[in-house]
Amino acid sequence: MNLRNEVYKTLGFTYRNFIITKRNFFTLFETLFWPVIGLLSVGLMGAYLNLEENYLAFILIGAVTLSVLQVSQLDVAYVLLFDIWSKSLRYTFVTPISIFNMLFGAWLFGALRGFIAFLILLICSEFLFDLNLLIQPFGVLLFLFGIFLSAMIIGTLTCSLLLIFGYRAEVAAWTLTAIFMLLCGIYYPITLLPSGVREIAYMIPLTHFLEFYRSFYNFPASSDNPALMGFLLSFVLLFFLFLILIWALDRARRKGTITQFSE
């Protein structure tokens, strides 16, 4: 029984955003919009250039990449966002509901939006550059999974950052993002990277799943496995930003900075 209260009290928050997402036509621009406008940027410097297919595919990826991750981080953050913006923050936090109810009903509804974008820029990729990114289906399902977990480990620091920092931390929504894709090698393998850099890039699940997406097009990846070493880097990050997390929420409510968001 209570775990079907869980499950109902998470769903409750998938709903809230799916709600929120359709009463606002400017988020759909975030699914619809801004993947294909990436997507065709590259793509066409990628034709002015022309890149062999394998070469297109590797910048293709990043591009698609960026923009699944981004529209699916979204979600989680807005979480919080909506409530700090609509300066209801309290009253969510006085529901017997808990903080991981939020962020993983808003994660599903992210997770659901970046696919519905994955999906279109596939479309977009096969009917305007003749490049199929399908060309392993499994494999193209793990490599999603891969950045839904990195979603929920940006929404996640961005959540801890606002709770920690308040309104200043608003900008991490949309910055975390870029580093993240900057560090991870979004248009160039991750070699050109100067030594120092190049290792912190390497403990970024990100890097790996992109190794192993780009590997089904011949190129060569870190490790052995690079997907399982991408969801053995997520797991233990989302581990440890669970705990921050919960850390920083018992700081804000012991310093008032939750009332502060309400008032």
Second form
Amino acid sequence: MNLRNEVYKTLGFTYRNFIITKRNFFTLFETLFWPVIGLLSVGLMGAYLNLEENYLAFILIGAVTLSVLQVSQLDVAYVLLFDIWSKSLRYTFVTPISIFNMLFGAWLFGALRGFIAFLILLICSEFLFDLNLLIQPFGVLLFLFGIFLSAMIIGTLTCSLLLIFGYRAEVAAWTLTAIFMLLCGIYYPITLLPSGVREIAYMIPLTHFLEFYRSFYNFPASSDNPALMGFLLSFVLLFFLFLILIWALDRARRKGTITQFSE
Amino acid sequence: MHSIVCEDVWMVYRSMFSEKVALSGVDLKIPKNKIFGLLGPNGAGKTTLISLMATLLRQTKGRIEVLGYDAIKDLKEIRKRINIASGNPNLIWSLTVYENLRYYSLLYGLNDRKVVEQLIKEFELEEFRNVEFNRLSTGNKQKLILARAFVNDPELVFLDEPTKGLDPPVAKRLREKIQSLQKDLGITVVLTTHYMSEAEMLCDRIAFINRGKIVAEGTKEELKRMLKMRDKITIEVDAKVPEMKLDGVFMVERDGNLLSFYVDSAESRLWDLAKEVAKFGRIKNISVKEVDLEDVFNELAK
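Please move on to the form predicted in complex with the partner chain, as the form predicted alone is already shown.
Below is the entire complex, every chain and molecule, led by the chain shown above.
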């Protein structure tokens, strides 16, 4: 394996997502408009309810996470969706790329978009709600990395579903984040969730990353080291999801899904 | 030496409630550095076979060897050396001509902008270099699809109905381009087409596929010989001629009072045929021509 070739193959997907984002108004909207709207509406609700600073931080962290996660994971899901929408999937899969080149290249750009969205939300929360979301800069960087890993998890799951169920699974690109956030305690602690659902929430890395960030504002976490727990769960989940994706791709070759998507 | 060897290849599309056999026991050898045509009626299995050889599908049974590599185990090695262009010109809409070519060259692990510029020039796309794909005319889209197929300097190119839907002059130019590129680069081209004139002009060898099976394979001349169809004698009479059986006549087509006889040799059969037909009416016109690929196709597609 030639490492330089692999880097170019990976950057090919970063390049494509960059050009499409630059040229399409709706992808710019995803990065700028919806995250700010989300933060504003939740922040104003907090102001109306006259929440203390740490409670305001609690719900704003939920709003920020939802936006950053959605923006970053969409790029991973788009890596297949752009080809499916333009019916050009066969031209991508006839090249000597691996599914990892695809996912990683798209994820890099998704992380960049997510980082930009995060910076905008950081500035907005400081200026509009007088709330400093950067009280532990290194911790925040760790949290962001965790969110980007969660974006890879959701994006990989979406890609697998697309290859298995075809066009019907498109909807996963926009709904999975909301489902994950609902389970992981977007605006509430997961202790509020009913038993059974709560156990599922503990298995999702995002729960621990949210608890990690919120612990900067003195909210208790369900484990001693939520960041470590989040990263461990992320790597285990990613390992299994990559296996599922490889299987889904092989299945798509046997079932003719790739050629169907190109007609 | 062969570019592609298919041995007892089966492709069965299975879903929860149904099963469709697209290919049933295909055996085929495609020689190196030639243009090989794959012809057949709609739904015969051409695109399935080409997609299998291009590693986009995985066969249910059998063995496919592409450029000496196994199509199941050595995907990457094959994909480095092949490329494909389809008659449905679909690439990422919002990428320009340059960006599309650059993007695909990166996917081959190549970062040479000169190659991209060269392809733009070679396929006469300079004027449209910065035009987004969805704003190109169908002809220029097809040129870009073809240019893309040469981005990795392939040894083997699959062209799936490359001139479908194009105006005749544009189609003619593209055919000439394919022919000159194949000659200059010494590559193998596997081509599917519905246009018999295209196959006649481009292909060194041809395989006919029907209902998932290869029914005939050879050069144009070999195929005609195989069916013993050499000449077509067309006779126009002023009366209805009943069914008749004559030596050396393999097929008769009727269009009103116009009768077309496919024979092994016009020279030796024409006189007897004319005498026989004249028994039923006055002959108004007789023409003789060599059987073309379309006639062979029609016979094999039956």
